[in-house]
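Just one chain is shown here, as structure tokens, and it is the form predicted alone.
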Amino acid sequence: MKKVVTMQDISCVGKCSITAAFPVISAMGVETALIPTAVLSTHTMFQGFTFCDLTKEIRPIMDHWEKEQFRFDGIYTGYLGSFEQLDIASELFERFGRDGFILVDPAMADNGKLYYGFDQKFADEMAKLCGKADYICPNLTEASFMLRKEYCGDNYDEAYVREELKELCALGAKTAILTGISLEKGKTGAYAYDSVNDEYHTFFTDEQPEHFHGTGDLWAGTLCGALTIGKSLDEAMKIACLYVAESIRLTLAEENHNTYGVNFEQAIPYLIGLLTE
């Protein structure tokens, strides 16, 4: 059985980070080990959430894993909340990344702005972490901060996307994937550049009428699971895009649906079907 480890926070209510990644990757037939960086009562869309930092627990976890000689087929990091956690993620790669791929989702910004508590120095350090990965999957905002470029908003074309991807790979990552890309009205998806083979890959779906918190985490977790079970980059991107789109569709079909996450649980049978196509 394939095994991956994911390092990110736990939101007790709110479908993001480990709360989304763990059940989805597990449903894809992959044993999923966890390194929780913090526990929050809810994700940060809510006001007044509680927060418990678990940074001091992470190195002892890795020490124990080394004693038990655990090995993983993939490492996937999501939201990391401090410089120390970036350093620990780098250690995780060094200690357990020899036998599989490394995927970094530099979850730190959106809509032209860094998340609360982050600054350009943090983005610079995140760029260094991305340089150690096989795959990275930033959105355009995150890419702009890591490359120290002005955020383009919706003013971009395919040539701009390709240039951005090559610049991201120049940080050191083998493959860069930009998420949330729209090159045609009514379509959205992902655009990737594999620097090892000098190849571009794309997949787009119909754009949904609403946006929800945590869909980036869901996309990255699905990509991780698909890559772990041996899907090609093209296949993994297709599965991730279609699954997120279906999760949003099912959410919108529910009368009085909530806005803090998508109904990815109801779409898991659809995901399993995608794996057998």
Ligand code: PXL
Given for the second form:
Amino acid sequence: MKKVVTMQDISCVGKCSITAAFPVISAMGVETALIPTAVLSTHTMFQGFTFCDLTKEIRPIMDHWEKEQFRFDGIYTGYLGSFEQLDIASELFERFGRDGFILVDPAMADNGKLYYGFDQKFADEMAKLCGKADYICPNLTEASFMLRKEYCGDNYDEAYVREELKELCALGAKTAILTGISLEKGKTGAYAYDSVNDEYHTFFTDEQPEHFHGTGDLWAGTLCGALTIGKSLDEAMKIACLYVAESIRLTLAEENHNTYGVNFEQAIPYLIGLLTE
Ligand code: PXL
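If the one shown is the form predicted alone, what is the structure of the form predicted in complex with the ligand?
Let us now look at the entire complex, which starts with that chain.
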């Protein structure tokens, strides 16, 4: 059985980070080890959230795992809350990254703005972590902060996306995937550049009418699971895009649906169906 480790926070309510990645990767038939970086009552879009940092636990966890000689087929980092956690993520790659791929989702910004608590210096350091990855999957906002470029908003074309992907790979990542890319009205998806094979990959699907928090985490978790079970990058991008779109569709279909996260749970049977296509 394949096994990955994911390092991100536990937002107890919020349907993001570990509470999205863990059930989804597990549902795809992959054992999922966890490095929880912090416990928050909710994600940081809520007012008044509680926060308990777990940084000091992480090195002892890695020490124990090394003694047990655990091996992983993939490492996936998501939202990280401090400079020290970025350093620890690098250490995780050095100590446990020999046998599999490394996926870094630089979850720190959206819609032209950094999330609460982050600044440009953090984005610069995140860019360095991205340089150590096989796959990175920023949105356009995260990419612009890491590349220290002005955020383009909706004002971009395919040439811009391709150029940006090359600049992201120049940070050191082998494959860069931009999420939330729309080159045609009503369509959205992901655009990737594999710098090793000098190949572009794309997948687009119908754009959903509303945007939700946590969909980036869900997308990255799904990509991680799909790559781990041996799907190609094309297949993995397709599965992640379709699953997130279906989760949003199910959310919107529900009366009085919540606004803080999507209904990925009831879309799990659909996800499993995608794996056997
Ligand atoms: O979805 C990204 C994310 C993960 N974890 C926490 C967050 C956010 C985004 O705001 O606040 C704690």
